[in-house]
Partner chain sequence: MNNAFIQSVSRMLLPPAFVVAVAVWLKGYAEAGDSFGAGVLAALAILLQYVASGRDAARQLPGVRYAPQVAGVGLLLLLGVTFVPLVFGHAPLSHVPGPGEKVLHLGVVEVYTAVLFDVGISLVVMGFVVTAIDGLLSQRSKTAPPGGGMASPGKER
Amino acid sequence: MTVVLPLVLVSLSVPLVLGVGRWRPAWAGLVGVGGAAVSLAAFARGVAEGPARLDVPWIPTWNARLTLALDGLSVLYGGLVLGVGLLVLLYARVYMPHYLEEQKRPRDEEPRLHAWILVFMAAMLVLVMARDALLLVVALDVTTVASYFLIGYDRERVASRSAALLALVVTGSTSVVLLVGVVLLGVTYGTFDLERLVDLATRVGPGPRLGWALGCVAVGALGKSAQVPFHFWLPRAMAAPTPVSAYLHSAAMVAAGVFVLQRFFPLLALEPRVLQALAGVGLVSMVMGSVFSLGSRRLKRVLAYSTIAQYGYVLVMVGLSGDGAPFYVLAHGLCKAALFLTVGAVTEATGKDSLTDLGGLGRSQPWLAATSGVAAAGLAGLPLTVGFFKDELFFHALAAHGPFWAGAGLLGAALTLGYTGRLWVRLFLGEPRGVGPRASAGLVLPIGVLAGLTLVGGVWLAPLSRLATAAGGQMRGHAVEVSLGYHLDTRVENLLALGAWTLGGLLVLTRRRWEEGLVPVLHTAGNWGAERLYGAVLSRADAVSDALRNLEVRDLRDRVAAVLIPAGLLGLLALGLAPTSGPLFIPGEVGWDDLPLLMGLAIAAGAAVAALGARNHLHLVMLLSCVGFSLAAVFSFAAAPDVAFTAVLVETTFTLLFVALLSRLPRESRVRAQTEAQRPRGRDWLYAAVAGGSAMAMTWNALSHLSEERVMTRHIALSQSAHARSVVSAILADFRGLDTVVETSVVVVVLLGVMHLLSGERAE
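This sequence as a structure, only the one chain, the form predicted on its own:
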């Protein structure tokens, strides 16, 4: 109960927010804050009680289990997710009413945002506590879906919809790659339990399959953390409201990717090439994100590119086996969330979101300037803030790998101070520009709390050291010591920090000399790269889709052929590629006992041929019903009365529906369709040959290789595993459950359309 209680409380908050929001939209934010607060309290109590674990069977046939645990990593990330989430919801409660009012939108749209943030929070809790790789992937995919609705919250805006779609395509497709890697691990080692995976992989040792599987895991994590070359979705995602950006892109969504890498680190350590590749990608992301952040003018884009850079630092630390990688995520999340909330408050107060329109806000927004100044100092790694120790651990990890990495760390930290200082100095110092009313206390309070935590983390080191040690040890798979402290000596970490502050300070002081030249260069560079490739692929796919659609919708026969031809070709392809130990087709024996069966089939075939020459639609429906009823008779001769009875019911229902539907169609339409259907076309013979030949070949092949032992015995055994009372129920509801859902949905949609036609006026 210790493990699941915070999760249950967050999950229950979602319907509560929606229910209260439907009744009193203004109260939805308060309910969301309350739900997050009690969840955080339950989580803190669980942490105080010590390590806990929940382990119940999930999918026994796959050896997958619902395993959740509180350990060093889950405590650090869970606290970050719930703590920052609570402050973001507190901020959103004040921010969203003004946001909706400015856009002249009703207040009842507000509960939707609170509910999706809570959904995202619950999914993140499952993710960080999951000790089963398959459960971890499921939780990650839920965050992908929730982020789609959060980024696309302003669904009437094209920019929001396209940004949400872009994020969904990039993070969703890379999640599929991650799933492939996890399934490959499960198939290779026979389990999805992370501890057993590490144990078995360590015994067996590295190999090609492990390398491919971990490569897929790394790709999935890179997409989620917005690292090169999957980084371009993050700046576009800034179209979301500020509370969404502050939560997803500082402490939650992007953190999920690096969390996956840290959770899989004991496995990644068996494949040094994957770790080296991660370090290289992190270095490129670090430099690219920093340079683009230096040249951006939109407030949230400055922070978006800095997030890409900062998670590049984390990736470098993971690639170089730095014990402090989890702590870096915690420190960055606190500072970056405060800065996102700050730019949201500035935009809310002034109505402007560009550095070119703002400046000198320190006098009109003193509390905002002070609290955001602390957060900026933390992100830049200045002393007396928690950020100082993230940089110390960063330098320690890089310096251990030689001068190149030490120099890269120095450059990265200097750039961090450069873009963070540029943002804060241009907003709050200098000549006043774009000055507006003072931001409300409700917006400044969460930023103040985050700034206070940033300062407390800079002086109260013992608890942070224990937290960082536990998380680092969990990541590495063995005990480590992460000790935070100030050391007034000439150790390499201190020298690198002094160098970074000096270079970063020079960047801020000389910004007027390089800013104007950098902006057009970055604008040109932004027109190339992965985002341009994504746009080109999307454009080509759209053109192909339009061409296929135009080909398909010319008339009814082409629409039917668009389904039958691909299905027929795929069937023939499968028949040609499937491994077989004997002949594909075996002629069967025909005796007098088969005579009723042959008569039924002959009637069905005769009705089908006669349907080709039907003079009107009523004759056509009657002939087609003859096909169905004769097949029902065949089922009854084949000792399958239940199937025959079902076929009679279905055939009767659809015959009546067809007749009723055709009676509602305009006469001109029926005549035109009849004329078109009887006009001979050469390609129809090709369509019929491919579809009919494929159906006949597959049926003949299946009947030639029927094996009662292989099919029936296996189905009966699996039906018992599925806890089904009959084989048919197990097949429909379990083995092909998704097919059944889709088929049922199609039938329901069709019936709704038919009901609409039958209940309405005659179509014109």
Given for the second form:
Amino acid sequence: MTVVLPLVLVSLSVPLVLGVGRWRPAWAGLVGVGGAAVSLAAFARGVAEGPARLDVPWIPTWNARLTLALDGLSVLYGGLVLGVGLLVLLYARVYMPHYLEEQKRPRDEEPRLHAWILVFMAAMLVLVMARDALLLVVALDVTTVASYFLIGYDRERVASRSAALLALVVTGSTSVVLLVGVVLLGVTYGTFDLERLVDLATRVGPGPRLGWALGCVAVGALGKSAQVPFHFWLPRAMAAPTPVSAYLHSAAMVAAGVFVLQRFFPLLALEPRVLQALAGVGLVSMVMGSVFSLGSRRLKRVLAYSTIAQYGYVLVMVGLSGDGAPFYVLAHGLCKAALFLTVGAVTEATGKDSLTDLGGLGRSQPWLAATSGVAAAGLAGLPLTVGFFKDELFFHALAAHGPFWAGAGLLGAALTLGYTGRLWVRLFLGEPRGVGPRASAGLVLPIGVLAGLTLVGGVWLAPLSRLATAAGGQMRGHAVEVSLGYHLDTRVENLLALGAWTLGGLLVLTRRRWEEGLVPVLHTAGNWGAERLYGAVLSRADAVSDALRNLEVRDLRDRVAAVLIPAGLLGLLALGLAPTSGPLFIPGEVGWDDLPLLMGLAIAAGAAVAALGARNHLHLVMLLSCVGFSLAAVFSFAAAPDVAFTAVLVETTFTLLFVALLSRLPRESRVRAQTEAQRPRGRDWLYAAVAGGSAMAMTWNALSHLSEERVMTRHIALSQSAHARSVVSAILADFRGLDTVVETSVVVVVLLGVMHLLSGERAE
Amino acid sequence: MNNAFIQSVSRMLLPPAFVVAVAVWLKGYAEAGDSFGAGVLAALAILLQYVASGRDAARQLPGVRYAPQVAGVGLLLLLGVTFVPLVFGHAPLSHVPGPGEKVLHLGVVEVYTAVLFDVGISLVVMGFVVTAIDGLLSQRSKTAPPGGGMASPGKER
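What's the form predicted in complex with the partner chain like, now that we've got the form predicted on its own?
Whole complex next, starting from this chain.
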């Protein structure tokens, strides 16, 4: 119960927010904050009570279970997700009314944002607590769907919609790859339980299948964490309102990717090549993100590229087996969320969102400057903030792998200080530009809380060490010691930190010299990245699908052929490839007893041939129903009264349906179709031969290999005990009952479609 | 086609047709016939009214007006029989009484939940057929002169 209680509370507050929001839109935000706060309290109580676990069967045939557990990793990430989420909701409650008012949108659009943030929060909670790989994938996909609606919150704006779609396509398609990896793992080891997977894989040892599966998992994580080459969705996703960016793109959605890697780490450790690749990708993302962040002018873009870079650091740490990777995500999430909220507040107060229009806001926004200064110091890794330790752990992991990685770490940390410092200094110091009214206290308060946490984390080290140790141990799969502390000596971490501060400080001080040159270079570079490739692939695929469609819809006969020809060829292919015992076709014997059957078939064939010469559509319908009725007669001769009865009924219904349909068609199009049909073309004969020949070959083949021991014999034996003497009824309602349910549901869905289609036409 | 005799006969045929449909459904437990056939038969009996007396007269029948709802009720019945056993911890679509257990006999019919399931199938099929054909005809009779009955496309020549 302790495990699911926070989850239940978050999930329950979603309908509550929507319900209250419909009644009083202004109260929805408060309800959302309340829901998040209560569930954070429940989560804290659960953590205080110690490890807990929930284990319920889910899909027994696949050995998948609903397993949720509170362990080191889920405590750290769950706290981050709920805590930052609560603060973001608090912020959104003040931010959104202004935001909507500025755009002259009605207030009742507000609850939608709170509700989706809560949905996202619930999905993240499931994700971090899931101990079953399939459940994890499901939760990840729910976060993707929720992020689509959050990024595309401003439905009217094209930029928001396309950004949301881009994020959905990139993170969704990579998470399909992740699913492939997980299913491969499940198939290989026969379980989706992560602990058992690790156990079995360790015992069996690495193999090609494990390598492929983990590669797929890594791709999914890279897409979600916006790492090269899937990074380009993140800067575009900045079209979302600030609370969404602050939540999704600092502490939640992008964190989900590296979380998956940390969850799978004991498996990844068996495949060093995957880990090396991850470290490489992390390094590239780190450099690329940092440089772009240095050269960006739009406030949120600076932060978006910085997020790409920062998750690159985490990837490097995971790749080099650093125990501090989970802690890094926590520290980064706190500071980055605060900075996102800060730029949102700045834009809200001044109406500007670019560094070129802003500057020297320190005097007009003292509280904002102070709180965001702490957060920026935290992100840059200055001492007395929680960020110092994230950098210390980062250096610790890198220094252990030789001078190359130590140098890379030094460069990365210097760049971090560079872009963070540039952002803060340009915003709050120097000549005042674009000054607006003071940001309201409701906006500064959540930033203050985050800044306070950043400071507290920099001095009160014992609980943080415990948290980091538990999470690191859970990630590595064995107990580790992650100790945080200040050491005043010349250990390599301290030297690297000092070097990074010096370099980063220089970068900030000399910013006027390089800024002008960097921006145009990056602008050109931005046109040649993965985003261009993505666009090219998308437009090519679009063109191919258009071409195929144009080929198909040229006329009705081609459209029919487009279905029949591939189906016929597939059938022939299956016939050629499927292993069969004995000859493919066995000619049966024809005796006098078969005379009625042959007569029925002759009538059916005659009607079919006559259909070729039908003078109008009504004749055609009648002739086709003749075919159906004579086939029904054939069935009744072949001792299948059930089939014959059903065939008669269906044939009657279809005739009526056809006639009703014909009455709707405009006369001109009927006449046109008729004249077209009177001019058969050469390729029509070919189409008919392939489709008909394939159908006949398959039927003949199936009838040549009737075996005595069929499923029917078992059904007949079972139908007595199933209370039905007629085996057909027993099959429909009992043996294959679930099939019946699904088919019937499809029928009802089709019915709804038909009704909608017809009513829409009437409305025109 | 607008023959008073045909109209009254078709109207009189309606109750017996439904009886036959029920018979087909119940007979299905012992021999040929099933709930699908019963549903189609009932729908055809209603559609006969379209052919005989035209759409406007046929629409007076409650079976036509509420056909979509009938399909909905049928689906609910099906889903109910399928998923209610889950609540009691059985596999979906476990019939009560179970295989081999004692059941109440009404003639040849053994009363168990599959009977309810079959009623659901009949209702869905009947609702579907009637709604689809009624929908297809609906616009036509608005533009066509009233009393034309079923449109005959053969007139195009």
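Here, rigid core means the biggest group of C-alpha atoms that superpose within 1.5 Å across both forms. Numbering follows the first chain given and starts at 1. Note that the coordinates shown come from a computational prediction; the quantities given were computed from them, not determined experimentally.
Residue 487: CA moves less than 2 Å between these two forms after rigid-core fitting. Residue 514 is not among the residues whose C-alpha shifts by 2 Å or more between these two forms once the rigid core is aligned; its shift stays under 2 Å.
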